[in-house]
Amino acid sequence: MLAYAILAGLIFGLYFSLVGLGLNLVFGVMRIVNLAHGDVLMLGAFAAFWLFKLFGLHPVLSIFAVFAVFVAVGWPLYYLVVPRLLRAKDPEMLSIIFFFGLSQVIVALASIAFGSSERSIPGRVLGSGPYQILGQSFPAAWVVTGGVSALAVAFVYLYLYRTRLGYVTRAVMVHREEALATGIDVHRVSAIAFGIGLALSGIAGVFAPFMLGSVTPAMGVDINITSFAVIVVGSLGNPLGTVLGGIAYGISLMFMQTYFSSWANLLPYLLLITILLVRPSGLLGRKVRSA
């Protein structure tokens, strides 16, 4: 049961780090907080579960279209919304304010849209064995996810540290208006990382289905409890911190599901707790910048 636990926490550790990554990444950047992250994801999720049930796109196929359909949306987006936000005396309160509107707006017109039930895509669809792995057997489903997030991590990886784009992008992570006096164009590189946040969300939303159980369009709440746990543990505004903060949460859920199953969901509640009494920077230990 031991090995069980930590090879699945590792799995979901990276589906977790995927949840988390887009919300950090765009709180890195432009130090805004996203609460409608969850419902982004939701949006994944159905996007995900009608493409499947109307057209029988594959769901790894449709990590494509919702990819573009979520940056086309969110660079958009940035510019309406966020350049207002930054200007203001308080931006991280004033984002709360807009995101938390912005999320039930999302969620009432999901709910008129899809209903109150729950959906969900067979397991089957990506894999119908198990896979072996060190002597244990986990479902087929479970190891592709983790394997996309994977990917999806190492994408972030290769955009932040491999290209020009990510070059400057962590210039303005470190210091937006020291990056704007160096002749950086600050809004092109923070509307491009916004919808690369939103993607993020959509890609996780993607596999929602098979690593929550079922998506409704209210569970954008949990979501961001859980995505909040996963970037303060890691450390918040370090994009590829959530890494870690991701892996933290997997194992530490496979173990409360594992011996304590009753307590499993306090998990977030008791990381966040026990990590900004303990090291409110995160595991890392780095500092957000100050404005």
Second form
Amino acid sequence: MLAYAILAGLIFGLYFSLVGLGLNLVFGVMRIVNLAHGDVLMLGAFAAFWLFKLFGLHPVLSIFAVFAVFVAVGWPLYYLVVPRLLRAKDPEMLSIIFFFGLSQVIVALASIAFGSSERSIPGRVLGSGPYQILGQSFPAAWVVTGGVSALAVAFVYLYLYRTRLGYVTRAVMVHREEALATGIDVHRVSAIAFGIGLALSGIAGVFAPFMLGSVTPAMGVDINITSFAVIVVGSLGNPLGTVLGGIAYGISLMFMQTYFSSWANLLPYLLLITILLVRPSGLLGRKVRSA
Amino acid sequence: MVRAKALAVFAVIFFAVSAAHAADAPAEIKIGTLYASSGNYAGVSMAQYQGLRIWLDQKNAEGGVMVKPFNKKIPLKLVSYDDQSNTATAATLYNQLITQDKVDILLADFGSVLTSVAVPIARDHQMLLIDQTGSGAAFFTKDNPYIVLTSLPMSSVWPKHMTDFLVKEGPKLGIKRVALLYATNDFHGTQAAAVRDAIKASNGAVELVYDNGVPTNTSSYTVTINNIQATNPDAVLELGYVNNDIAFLRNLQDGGIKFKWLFTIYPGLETEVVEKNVGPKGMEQVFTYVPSSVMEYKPEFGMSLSQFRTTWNSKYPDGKVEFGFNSVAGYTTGLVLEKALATTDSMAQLALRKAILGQSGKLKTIDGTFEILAETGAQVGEVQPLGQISLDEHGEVKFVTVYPPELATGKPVYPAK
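And the form predicted together with the partner chain, for comparison with the form predicted alone?
Okay, now the whole complex, with that chain kicking things off.
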């Protein structure tokens, strides 16, 4: 049971790295808190559901459609919203209020459009039969989702650390005003990061029907709570710390489900309290300041 | 002459009283309720709400319901708010219905979680809570007359046929080791306790080898299933809401795991939504309750199941809310209210309760026989038999009732293949 819980936690944690990645990228670059993150993920989930239901599009292929559409929506949304928020005295608080309102609107519209019942995509679409990993048997959907999540993390790593755009994005993350003073087009860099952040949430949504049982318009609230725990544990503002936070969350959740199952929903809060008491800057907190 | 005078006086008094009654009659009876258009209980809450609406719209189309104290038909007005599956919001809105809207009749939202906050509020305001589907046994106490359960039995009664089958028939099939997994809320916790009690009373004929709760919002069961498998059970009971059951059955299917005997609640209660998410294959040979949305009772009051189903399909053709047991539950609440209003001595809350209790054992609806405990207001009728899902020659889901023997339509398949 122990070995299974650790391996399952690794796979589940990889998925939750992907879930938190977009949120942390947006926070890291813009210092705004996207409380509609879970709802963006929900929209990605419904996009994958309808693409599959109407056109039979494989979820792995719908990643590309979701990525393109969400970046295309995120880019102008940035120019419409974020510069105004950043001009405020307290942009973080204002962003919380704004995105909370946006979240409510998205949930209401999605409920009207899709209904409130559970929806999902058959697990066999991602592969038939369980896969064996180190002698343990896991659903194919989990293994594929874990693999895609790892690729998404690698994509973000390459984007941030191996491209010119990534260098300037990290410069903006370290100090927005100094980046502006050095001639970096901060708004363009931020708009791209915002679009990619939303797209990563959307991609996480594509796999939500496989990892979270089913999807509903109201699923965003729980996702938000878990995502915040993941990124705070990993380190706020450091997208790669999210990977560590996600894996810590995944393994802890599987241990809780194995040994203290009734209390498993307390885990995000327990992790948050523990990390804030022991290491408030998060597991990779130092690195973000020297990035 | 004296006789004629007396008759005239009587006639005057009769007409005066009648006129006074007619003048006192309200223009409408206000029914207050909550529904959840979003959140964890949205799908089932909306099904219940839409079932109630069918009854209400039908009655208003007929000019209202007969209200005995006024001896006339009075239209119904539904005052309803969206609690978004949130208990804090629900508590505020229940208060609003009582104190601001001053409803004549208060109905609870779906299920034990959203009803739990209404129980003390209704009691404090001495308002009768018409509890539609909140079946947590803790709600029903001898010292609280302000609650009645209309549309399903209290949760400790639910598993009666299932536990009887397990402890009486199970050992004959080779079932000895039982795993119990339940969502930690009133509804499932009470059922889990009833299962534990039945197994304990079996004197070792069957034994619990796994007994754990999980939070109601659990959406991933892969590790839990692995842990259950490690105990090598002959029978597995998973007691959860529809989201739990969908996730559990999907995780089983994705993991290529089939337990020899598996019971879950919602493949029976909300068959359509579970089928959409899990598929018929994922439900095959699963044991479940056979609810009134599947089983044709012979109603003596209100529509039959097929009539109700036809009405549902024509009223809600978009399919955004699936037909299921909770649709029937909402409609049944309406029927119980209709009977109560037609027989109550007054519109006082305890008079309404008395009228509802008066229907116990007499009212036979689409939902079976309404039977209620006078001491606590808990429903003990409308008990659902145990069934097993099989697939017909077209691969479509059908129910085989396996217990109790007098209702059985077939034999259980054990072990599941």
